[in-house]
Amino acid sequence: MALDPSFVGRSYPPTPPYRVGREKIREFVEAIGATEPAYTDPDAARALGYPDVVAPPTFPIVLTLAAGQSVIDALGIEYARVVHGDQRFAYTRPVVAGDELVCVCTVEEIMSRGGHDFLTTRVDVSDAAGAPVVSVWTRLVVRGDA
């Protein structure tokens, strides 16, 4: 079943605030094998001008994956048919421990090619004051019938 193109442009309600903790950053750093001292040492982060430890550039996937679930559910996408196609991040500023972040997910594109559907979402992540932090684009390929 093809994805419904009428979803393009649809935005979903903001997620509840997510508090970025040092321990969550450390867990992520360990999982990806990052080595930058500012990722785990508050003193190193402050020496670089940050208020606390800095999350690796791909850390927002922790938040945006959950924010995009509403789109997956609304479109009735089965994960067994999904292949991750692309991921992009555009930062206004780094994510640091202590941030409270909110996500708004928007469907940017739905298209079909070669019997497969392509879904592109953009999740805009902002801080508790509403200031932009990062935008994250995700492209999923939903495989057609074989």
Second form
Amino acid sequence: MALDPSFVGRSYPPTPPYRVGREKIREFVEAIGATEPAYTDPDAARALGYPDVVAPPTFPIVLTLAAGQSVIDALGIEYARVVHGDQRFAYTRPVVAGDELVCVCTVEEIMSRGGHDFLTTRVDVSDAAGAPVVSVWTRLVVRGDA
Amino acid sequence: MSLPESWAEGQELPAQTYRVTRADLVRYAGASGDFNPIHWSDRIARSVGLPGVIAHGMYTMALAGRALTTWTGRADAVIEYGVRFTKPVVVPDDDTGAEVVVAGVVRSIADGQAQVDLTVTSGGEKVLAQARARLRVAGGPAVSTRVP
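Mind giving me the form predicted together with its partner chain, seeing as the form predicted alone was just shown?
Complete assembly follows, chain above in first position.
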């Protein structure tokens, strides 16, 4: 079942601000097994010139996954059929604890190939001042019937 | 290990090896909010044509991201980081799980930034393609609009 291509170019309203907590970063850091002090120790982060602990490079997926969920739901995609195709992050600056981040999700591409559907979204993440922090591209593959 | 200040084009970065178990996937599901059942249910994974439970692609990407920060020695190294997930990392329901090996080569280095190409394998097979990062290897913090 092909995805509705009319969604391409649609942008969704900004998400409510997500406040990045030190302990959420710590939970994520422990889950991936990372050990850099600046991820968990505010003093180590300040020594690098950041106001609070820094999040690992793939941390924004915590926000962008949720921001993209509305697109998945609107397209009627069955989540168990979804596998991740591509992922990219382009940073203006790292995410740090205390950030209040807002996501704007845009559908960049929808296509079908080899019996599977492909959905590419871009989530632009900005801070409370409206300054860009990171842009996050996600390409999902919706597996066709086996 | 050599500091990024001394990196040269074509330099191979020391391979990092990580182990992934089912328990890691459960923990990552909770931390990331990705509760797709293909990452915890063999029954559902097989029903959609997978060999069994597979690791979150983002978990593999996070492990390769650990290699990036290990190589550079800085938590804020990543400016750009992208991958294509080409083959799932199948994680057996046992105590040893699967192994993910992350190798890197410095493709170019200039103006305090390095382009690194990654090779990420599990069980000897590539699981990521077009895995690349642009890294900050010199200079101070990235611009932050907030002050402490």
